[in-house]
Each structure stands twice: as C-alpha cells, then as structure tokens.
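So this first bit is one chain, no partners, the form predicted on its own, shown in structure tokens.
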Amino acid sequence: MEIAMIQDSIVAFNELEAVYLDRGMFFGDGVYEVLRSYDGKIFALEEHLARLSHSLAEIGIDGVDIDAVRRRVEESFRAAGIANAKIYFHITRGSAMRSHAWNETLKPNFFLTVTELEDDSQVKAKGISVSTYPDLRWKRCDIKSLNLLPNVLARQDAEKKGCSEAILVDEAGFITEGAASAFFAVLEKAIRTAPLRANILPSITRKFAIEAARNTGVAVVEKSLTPQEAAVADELFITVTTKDIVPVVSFDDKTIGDGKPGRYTKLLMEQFRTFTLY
C-alpha cells in the first residue's frame, strides 16, 4: 500500500489532501506577490498584477485569469476589514505526484492571506541597521519565485547580527538588492541604485521611489555600487512594499551620515506618501 506520513500519522496515499502534493511545497514551483493598503485603499494593485503576469509567463504557468485574481484580492481585502493590511498571495503550478517534469493539464493552486501591518513610524523615525551577505540566488530574480531559501538564510544572518535587513553582494562585488527590499544610496546629491536586470526583482516600491525622486528634482543614477561605496554614502535607504521607504543608519556596523535619517530620504518619504492618498 502506498502511504504518506504527516507528523506521526500514517495516511493512505490516495487519501492525502491535495495541499500535501502541491508543487510549490516540493519544488517552490510557483510565484507570489505582496501588496499593502493605506487607510483602506490597496496600493498599486495593477502594477503588482502586471508583475504577476510576467512571473507566470516566464515559468510557464498557464490558465490563470488575472481578472479573477484581482477579484479575489479585492474581495478578501473587503472581507478582512483591515485599513492598513498586508496582502500576500501565491500561485503554484498545481498538485500532483512528485516529479520534476509536470503534466500540462495541472490546475494552478491559489492561496492568499490578509494580515494587519504594525505601526512602523518609530522604525522610520530612527532608521535601521543592515549587513551584507553573499548573493546566492538563482539568475532569474526578475521572476518573483517561491524559491527564497537564499533570501531566508541572508535575512537570518542579519537577524543574528542585530540587523533588520541583509544587503546582497554578488560575485563581482556589487550590491544587487536586499533580501526582501530594494537598496538605495545618496551620493553627491543623487540617488544611486542598481539597474534592473535579470538578477534584480523589478520592485514596485522601487519604481515609485524613483518617481518620487524625479518629482522632487533629485537626480537618479541607476548604476551598481559596492559595499565600500555604500559604507561612505551620505544616506542609505531601502524600499519594501510593507513599509515603503525606510532609512538605513548603519551599514555593516558603520554609521551612515550622522546616524539619523537623512534629508533626501525624508524628502522622498514625504513625496511617496502623496502616491498613497489617491
């Protein structure tokens, strides 16, 4: 008899719930998105859905109705009734017997959560510390894949060092991005960040941060930088969906500027807020 064991319980294989055979669990075979709301309004939903479509197409998950995904997101958000919410969802290729190759008839699985965001005003007022970590990820980070083990290991390393985020450094010695964020520096009155390539996620919050800079007349230079350059930058900050722009005041134990959120970072934070009021 074919069986499975769940914790200490033996179950006949043909009685297993489909969730235990999800290819997302076996292989990380799926993609995800994280959105947030501000004061009862979902932010940048269409941008996130466009990125989702890209991710799905790049790994060949077909048959996903984006309009249905939009409906599920909006319906779940209304049902939760949380003004400032984190909305996470993922889509996997489906459930089947474990095999690297997949059957084209698989039906994708959808899972979503809506949870409340904590007040991050104190974090933004004080700034955070970050530390560097080798970028061990695969070469297609433009796909928002469920394969996040390298990110997990990097973030745990940062936690052990008392830091809030890990900043990833590739084999050539350049910063790519954070384990769960985009990374920016202020150098010579210009915003500097790595250019978008296949090794970097096209972050939605990154896009709006760059727009905020340009709206305020601040130059943006999309050019890779090294940890050595970051350590002596005038200002540093990260961008992440759940917190938008977050000042960085310590980089690998080196104080940035005067150890407080900088002028340009504060300016961009104020400008970013205007995007969330529509």
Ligand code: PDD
The other form holds:
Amino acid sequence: MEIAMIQDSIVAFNELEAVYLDRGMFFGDGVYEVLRSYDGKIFALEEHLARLSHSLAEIGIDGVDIDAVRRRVEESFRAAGIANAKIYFHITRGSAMRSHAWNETLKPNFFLTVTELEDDSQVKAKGISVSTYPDLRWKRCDIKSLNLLPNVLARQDAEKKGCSEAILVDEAGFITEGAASAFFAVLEKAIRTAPLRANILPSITRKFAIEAARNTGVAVVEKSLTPQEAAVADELFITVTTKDIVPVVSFDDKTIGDGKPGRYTKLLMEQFRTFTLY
Ligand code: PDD
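Having seen the form predicted on its own, can you show the form predicted in complex with the ligand?
In what comes next, the whole complex appears, and the chain from above leads the way.
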C-alpha cells in the first residue's frame, strides 16, 4: 500500500490532502507577492499584479486569471477589515506526485493571508543596521519565486549579527539588493542603486522611491556599488513594500553619516508619503 507519514501518523497516499503534494513545498515551484495597505487602501495593486504576471509567465504557470487574483485580493482585504494590512499571497504550479517535470493539466494553488502590519515608526525614525552576505541566489531574481533559501540564510546571518537586513554581494563584488529589499546609497547628492536586471527583483517601492527623488529634483544613478562605496556613503536606505523607505545607519558595523537618518532619505520618505494619501 502506498502511504505517507505526517509527523507520527501514517496515512494512505491516495487520501493525502492536496496541500501536502503542493509543488511549492517540493520545489518552491511558485511565485508570490507582498502588498500593503495604507489607511484602508491597498497600495500599488496594479504594479504588484503586473509583476505577478511577469513571474508567472517566466516560469510557465499559465492560465491564471489576473482579474480573479485582483478580486481575491480585494475581497480578502475587505473581509479582514484591517486598515494597515500586509497582504501576502502565493500561487504554486499545483499539487501532484513529486516529479521534477510537470503535467500541463495541473491546476495552480492559491494561498493568501491578510495580517496587521507591525508598527515600524521607531525603526524608521532611528534607522537600521545592515550586514553584508554573499548573494548565493540563482540568475533569475527578477522572478518573485518561492525559492528563498539564500534569502533566508542571509537574513538569519544578519539577525545573528544584530542587524535587520542582509545586503547581498555578488561574486564580482557588487551589491545586488537586500535579502528582502532594494538597496540605495546617497553619494555626491545623488541617489545610487543597482540597475534593473535579472539579478534583482524589480522592487515596486524602488520605483516609487526613484519617482520621489525625481519629484524632489534629486538625481538618480542606476549603477551598482560595492560594499566599500556603501560603507562611506553619505546616506543609505532600503525599500520594501511593508516599510517603504527605511534609513540605514550602520553598514557592517560602520556608522553611516552621523548615525542618524540622513537629509535625503528623510526627504524621500516625506515625498513617498504623498503617494500613499489618495
Ligand atoms: N520582499 N528584493 C527582494 C529580494 C525582495 O524580496 C523584496 C520584497 C524587495 C522589495 O520589493 P517591493 O518593493 O516590491 O516590496 C526587493 C517581500 C516583501 C518579502 O519577501 O517579504
């Protein structure tokens, strides 16, 4: 008899719930998005759905109705009734007996959560410390895939060092991005960040941070930088949906600027706020 074991219980293989055979579990074979709301309004939903479409298409998960995803996101957000919410969802290729290649008839699985966002006002007022870690990821980081082991290991290493984010450094010695954020420096009155290539995620908050810079007349240079350059930058910050712009005040134990969030970072944070007030 074909069986499975879940913790200490033996169950018949053909009675297994589909969730145990999810290809997301076996292979990380799926993609995800994280959105947030500000005061009862979901931020940048269309941008997230466009990125989702890209991720799905690039790994050949076909037949997902993006309008249906939009409805699910909106319906669950309404049902939760949380004004400042974090909305996480993933779509996996489906459930099947473990086999690397997939059957085209598989039906994707959808899973979503709506939870309260943590209050990050202290973090944003004081800034965070970050530490570097090798970028061990694959060559298609533009896809928001569920394969996050390198990101998980990087973040755990950072936390062990008392830091809030790991900044990933590739084999050529350039910073790509954070384990779960985009990375920016302020150098010579310009904002500097890595260009959008397949080695980083097209962060949606990055796009708005760049827009904020342009709106305030601050130059933006899309050119990768090294940890050595970052350590002596005038200012550093990261961007991520859940916290938008977060000042970085310590980089590999080196104090950035005067150890407080910098002028440009604060300007961009203020400008970013205007995008969230509908
Ligand atoms: N992470 N780079 C990586 C590798 C990320 O995982 C994320 C977001 C970002 C920022 O992207 P955005 O501005 O679109 O949130 C950049 C999510 C929040 C996560 O994995 O939890």
